[in-house]
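A single chain comes next, written as structure tokens; it is the form predicted on its own.
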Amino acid sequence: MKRAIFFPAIIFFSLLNASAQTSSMPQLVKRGHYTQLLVNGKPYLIFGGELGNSSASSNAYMRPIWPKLKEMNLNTVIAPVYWELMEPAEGEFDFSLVDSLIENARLNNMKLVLLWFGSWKNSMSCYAPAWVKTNIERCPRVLTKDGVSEEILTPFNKNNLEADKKAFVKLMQHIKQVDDKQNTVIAIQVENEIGMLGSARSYDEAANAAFDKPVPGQLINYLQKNKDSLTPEIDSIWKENGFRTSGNWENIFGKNLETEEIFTAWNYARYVNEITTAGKSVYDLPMYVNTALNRPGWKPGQYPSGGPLPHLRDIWKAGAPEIDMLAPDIYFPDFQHWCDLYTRFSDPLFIPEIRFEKEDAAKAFFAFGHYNCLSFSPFSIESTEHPEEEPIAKAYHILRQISPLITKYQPEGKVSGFLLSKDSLSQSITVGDYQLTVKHDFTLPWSSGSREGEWPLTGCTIIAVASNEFYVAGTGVVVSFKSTIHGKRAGILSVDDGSFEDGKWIAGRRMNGDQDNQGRYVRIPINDYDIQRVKLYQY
């Protein structure tokens, strides 16, 4: 009798434990219009840095890098896994580099995002193993329109797909084996900056045959189902051809480069989706694909054609539903333009790479405040000689402190971000009974540098934690307040700078007086990085 009672209890607690382990795995959760990355059951923002392509290929080379990363206040390292080094001979696997990354991340209290450099890295197949590269008959390449064979594995060949997929599954099995309890690895990038170069599409025999076949029903069904909410680029192309629902690629989308790029995107997406599906079936981590952006004025094939670009969002969503996020690598100017394109359908913003430069600090405050940003990560983060002096290190020091506030109040629409330059000196928003105006620090005539020709980017995150209480965090900004109630004026009750320690606010200086210009504004000067708590009143 006792045994009969005890056995179901074991089953119950085993199931409970299994459920707890599953729920504690890194995962993406939708909360209203916002997506949050949960790590160990709590919202997590990636204050990251991506390693240069070759750094993680040597444990000895990485040894002096880890202290640098810690000095820069990273909470996450984004690091490659190289197919050629992981599977140097077919079926023989070496995970020593992966294990070293995991071990050192744990030692430094950091998380990892791993990049799968498999079939493609920056379009090319440079990280495919030698046994793949040298067997062209088994693992064929793409052909350009001129018949030139590029060092790009064709996505139209099953051998290429199966070889990549088997290796990726082995990687996911290993990560699960060594990390399913600690959750050091929190996300996976599948391939790297996919896209066809030399032509808008491949002209290999299998590709030509596929181009002449009817557009797959899976894509047609997606277009029909989402007809009222397609990206304007895809909607326009489909509309020009009468919203046709049967025929080959040129019948549906027209005879042009855009059609060739859509065709390329679809087939890359299907290839990636198979790899992702196989990997998730083993260990279901969040997975994304990153993008080499299309340079303005360049045509598909001059830039990597068919990658997960913003104008191809619908093709990738239809072809790779297992991919959780499409992520931009931002090296071009006009940071806000690219972020707007990737978030125009309420998709989360995940930036795995951005050019490593001084202005990253302002961009980070803006991205985490203004967008549903889950990751910010300058590329080749280890290249600095003075990690503690880098602006991004100072920004991360602040952002890590306010991260719990961002993740708590962002789903409620109470978090805002601002990016200011000489071309964008002032921005305003209304929050409750107050209008907030944020200006560049150099708009103050007595600000040092205000007469300089070059004005650096500045930025901040503002969090409304109560109807009359705000936290302002950033650099190089001036914030003033105005009542939206007729006949009332807004006054600053108090301003304190300070910091968060273990989630608790520790007030520092009372900033009334000259620091807030006798109650006129809140200011964080250029080259300062600060958090200020502001309480308002109306009179």
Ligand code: DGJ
Contents of the next structure:
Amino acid sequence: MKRAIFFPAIIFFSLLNASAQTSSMPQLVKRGHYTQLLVNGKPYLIFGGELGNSSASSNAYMRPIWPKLKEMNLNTVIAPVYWELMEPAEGEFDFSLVDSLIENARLNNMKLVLLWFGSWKNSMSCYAPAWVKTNIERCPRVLTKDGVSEEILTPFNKNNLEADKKAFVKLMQHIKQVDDKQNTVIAIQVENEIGMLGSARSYDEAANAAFDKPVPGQLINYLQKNKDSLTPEIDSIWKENGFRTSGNWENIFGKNLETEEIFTAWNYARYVNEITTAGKSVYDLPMYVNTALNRPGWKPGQYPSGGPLPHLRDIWKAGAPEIDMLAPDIYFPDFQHWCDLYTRFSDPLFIPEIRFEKEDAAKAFFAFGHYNCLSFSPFSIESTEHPEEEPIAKAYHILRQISPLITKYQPEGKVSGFLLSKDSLSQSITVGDYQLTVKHDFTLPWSSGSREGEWPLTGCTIIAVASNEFYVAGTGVVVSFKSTIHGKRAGILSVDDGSFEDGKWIAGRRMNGDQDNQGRYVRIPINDYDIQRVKLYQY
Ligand code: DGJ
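Let's compare: the form predicted on its own is above, so bring in the form predicted together with the named molecule.
And the full complex, kicking off with our chain again.
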């Protein structure tokens, strides 16, 4: 029965990743503008958490963490692999930490995304092995404009690239060897928060020479081919310089810091693309790069520059075509703003890191409902002392149940997400013959806390499974319905709370009295986490 449902859908899927070794390999597939991550042959959403940087460097330290992660209802752990510990001496590899992650993930029925802490980690090269760090002749560093040598391997050096690439290939060979049957590892992050610091570009000798050379044809071709769909940022820079197609970096993009950053982005992207291509050629998992976002108003060189930032999307797409996704690490408050930037041009939203805080629960309901979101993952997830009380744990409990509905109905445009706050009390959308209005729970005068100054973020995912039937899943929301047909009114036939067990809806309470205010709305009060099924009619 399952096969009969799945195959008609997959005919419309075009493989992003045509060289996947077997059909059950984790892979990204595209259905129209919608991207899905397939794991063991089925669409998969990552309800994840990223480990703090040092936790996965000790199996003993990790031991009490696994039960915590399970208690928080994670289906995926995002965990580092440290180059220095994996290749302590050149050519000698130790995969014991990787093996332990895989073994424990399996024991806990979880998947893994592995982070390659290789040449760069938050701009710096702190996880490069000692034999790399101490041989500056062989593995040179970035030089700032003032001639300061930073602890950042320069992307303009072949030795740096080759050393990193060899190690990464070994890692991918090892993962293939131990995991190609079970596919516990479902994606790889290549490097971590790449970005130039100190200057917008490196001033080492090789960098200076490259800066004076013509802009590579590969980038020019990309710009020409995608002229009508470039990001507004790159389009306006190129336009200001007359859309020139030959010349050096300053001829084409102008003599300013922005050009230096574009040059940096291109060279990081080329370096990463080479590592990624080599890794994928041995084991073809989805691969992405993550981003330290730029603080608004700061200039290139002041923030980690040249990473896969929204304004550099085109440069990264042109320079690193083997990278499947550019992913934001979201630590700034304006969640929606950053998600919007990363989903321009129908890119999927993959959040490998977000600040771990109470309001993540509401953001997760919103992200999975509103965007083509494939991953949500608070950082340093193990840092809580009370895993069972964490709002994200409660949200994941709900989201895991409705995950098959999201992945089934989202490509048809039948899933929406809402994020409510004191500044955004109410939002409406139209679905078929109904207008849905979603309000913050505190808009009800009798809601506990409605008179408080602080209104926590609340949110929900709503799925239309039939013309008159919706599932509302979330926390702190009130949903009302109007008919869009002239002269008709919408009424609630029934509201049930409940849960999904093995994909089957198990109804709990019938809520047609006080709980839905005698048929006026669906409500999930603040601090409750619930799924409710509502059936409507028109009269
Ligand atoms: C983002 C980085 O990617 C993480 O490894 C970690 O350093 C966090 N920042 C800390 O907030």
